[in-house]
There are 2 protein chains.
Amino acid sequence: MSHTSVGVRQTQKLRTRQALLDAALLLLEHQSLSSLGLREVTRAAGLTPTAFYRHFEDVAALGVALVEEALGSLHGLVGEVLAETGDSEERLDRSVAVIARHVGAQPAHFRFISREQHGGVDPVREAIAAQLLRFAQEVACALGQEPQSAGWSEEDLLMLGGLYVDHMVITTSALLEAGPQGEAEVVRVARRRLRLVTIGRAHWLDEG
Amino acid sequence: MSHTSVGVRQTQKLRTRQALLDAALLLLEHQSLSSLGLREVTRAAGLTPTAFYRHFEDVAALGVALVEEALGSLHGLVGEVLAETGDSEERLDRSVAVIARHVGAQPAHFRFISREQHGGVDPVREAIAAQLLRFAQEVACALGQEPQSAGWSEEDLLMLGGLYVDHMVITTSALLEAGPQGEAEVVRVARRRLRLVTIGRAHWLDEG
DNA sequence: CCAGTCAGTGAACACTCGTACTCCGAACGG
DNA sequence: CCGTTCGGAGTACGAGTGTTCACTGACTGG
């Protein structure tokens, strides 16, 4: 049997489909998703027009792919992060660095994400806060875990994570728009707020 | 003398101006503005496209002027909510009032600033990353004169004044996305963050 | 009163856009 | 081996785009 397990056919349609969804995450660097032109996604990827709607139905489709790809295999680095032993501020200082890493190797993908979060496609805005809230969740329930978060209520681990999260966006934001070189500065001042926001978690059970 | 002080030919051009400005954040209600067009435009003002240009020179140039009438006139806002007397949890109500009031009464303003702060638009997200960091500052020297604030850095003040900001920003995407329905709910989770954090600040100097 | 300014018009330019057709040829499965 | 499937090419259409140009007519200021 001349035919691989996978299908010739199918491995190829894989690879222009990536071909697109590389080509349009390259345009959207400098530009949002709502302008962009299904045209223009198929002209960098070297195709046609019409071999678009082979892979996809909407641009907007393929924005909802892009968030998958982006956000989707982060899920579980939370716990990971998380789990490692290590007093508070090692752990405040390796969740930054872990941040800093990833938009610094994929900064097409955040900035994409960053640029879509609140922007004016209705289905990847709401796959991203989708992704979003998954990740509050994860953190929570990892938080939850932790011998200080006693007597904390699963609506306030929540709001936590919640919180985390945000910062963990804001933060890569500000990453994008620092460029390299003022990453460290960028860095230093991320880490002090999640100092703060730890230090209030740390009294949050003594007040009323 | 018939001609009046002003000049009736100013005012009416002042007149299309701000119909320009309404028609624009009435569209982008469902769009960001990249992919707002000038034709567009001066169809939904009732005006012919050319005579857009006798007012801007670009759409990012109304973008930039839209921002200013979203945030230019809540600077000073800030100096008067904090100035008010009460105790920290009054205060802290009081905030997140005011912005529920404020998203209540101008949604489309907030949701344009929320949509174009990591738009594809580089003019617009210039001019809303100045007026946000004008607002930082604005927070940092009102928390400074407090007596809470006694032993604290600049660095710092202005590293909690940007926290202060992000998450109003933050409350202000959650109520526009919540709709009138939710905002209770939002409200209740903006308020618990925003104790957090001030907890946090009140034990500051304790640690390292 | 009158020449000058200027906000707004209307037509025309050269594009780009999304989508619908038909057609080709290689990979597929029985 | 042979009929079918299907990713992709090519063409064409109507609609919408930003921008330029000459023009009009009401306001302006001396």
Given for the second form:
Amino acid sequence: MSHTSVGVRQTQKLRTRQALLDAALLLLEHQSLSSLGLREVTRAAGLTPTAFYRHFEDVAALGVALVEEALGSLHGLVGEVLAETGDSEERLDRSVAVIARHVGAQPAHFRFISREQHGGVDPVREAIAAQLLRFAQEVACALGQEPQSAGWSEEDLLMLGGLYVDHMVITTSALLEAGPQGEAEVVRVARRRLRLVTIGRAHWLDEG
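If the one shown is the form predicted in complex with the DNA, what is the structure of the form predicted alone?
Shown next is a single chain and nothing more.
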């Protein structure tokens, strides 16, 4: 078999997988993952159920792939912001802007995340929780390298990272609800709330 034919088959395989993901995401605009049927997805994608099983074990596995598609690329973007120069408040402000752009570009993905974070499909709920924990760890690692984190325990840094990530999740939900016309106000409030966390951080180790 030539390299060309292998490449063509691989490209077609990726297109089929993406067609299933796109069809599922479209259907999930109007229903939860727990109510989504495999045949609904394949019908919307113009494929057979057999084709589905070549890519996903079940609908839950497809949901996990959607989680990765929505959140996976954000790790690099947020990591780049946290690695930039400037104090933590400036970098976290830029993180809010990154989140806002990402939500604006992929609203359907983030509506799916927002709905399924506490949904009824265990593997998807666990995948979202794992992604959010990874974000918290990345933020904690970046903050731990700053001089103002001297004396902080790893546990406390992870708690702080989790606070910032929880705030980002709340901001994402607010952006989805507000829509483009309300984005500026959501971002303004999000930045003020982050500053409040930053002020608390500055006094965390104060005596008493």
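Residue numbers count along the first chain shown, from 1. Only the largest set of C-alpha atoms that superpose within 1.5 Å between the two forms is called the rigid core. These numbers come from a predicted model, not from an experiment.
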item	value
Rigid core superposed: Val78 CA moves 2 Å or more between these two forms	yes
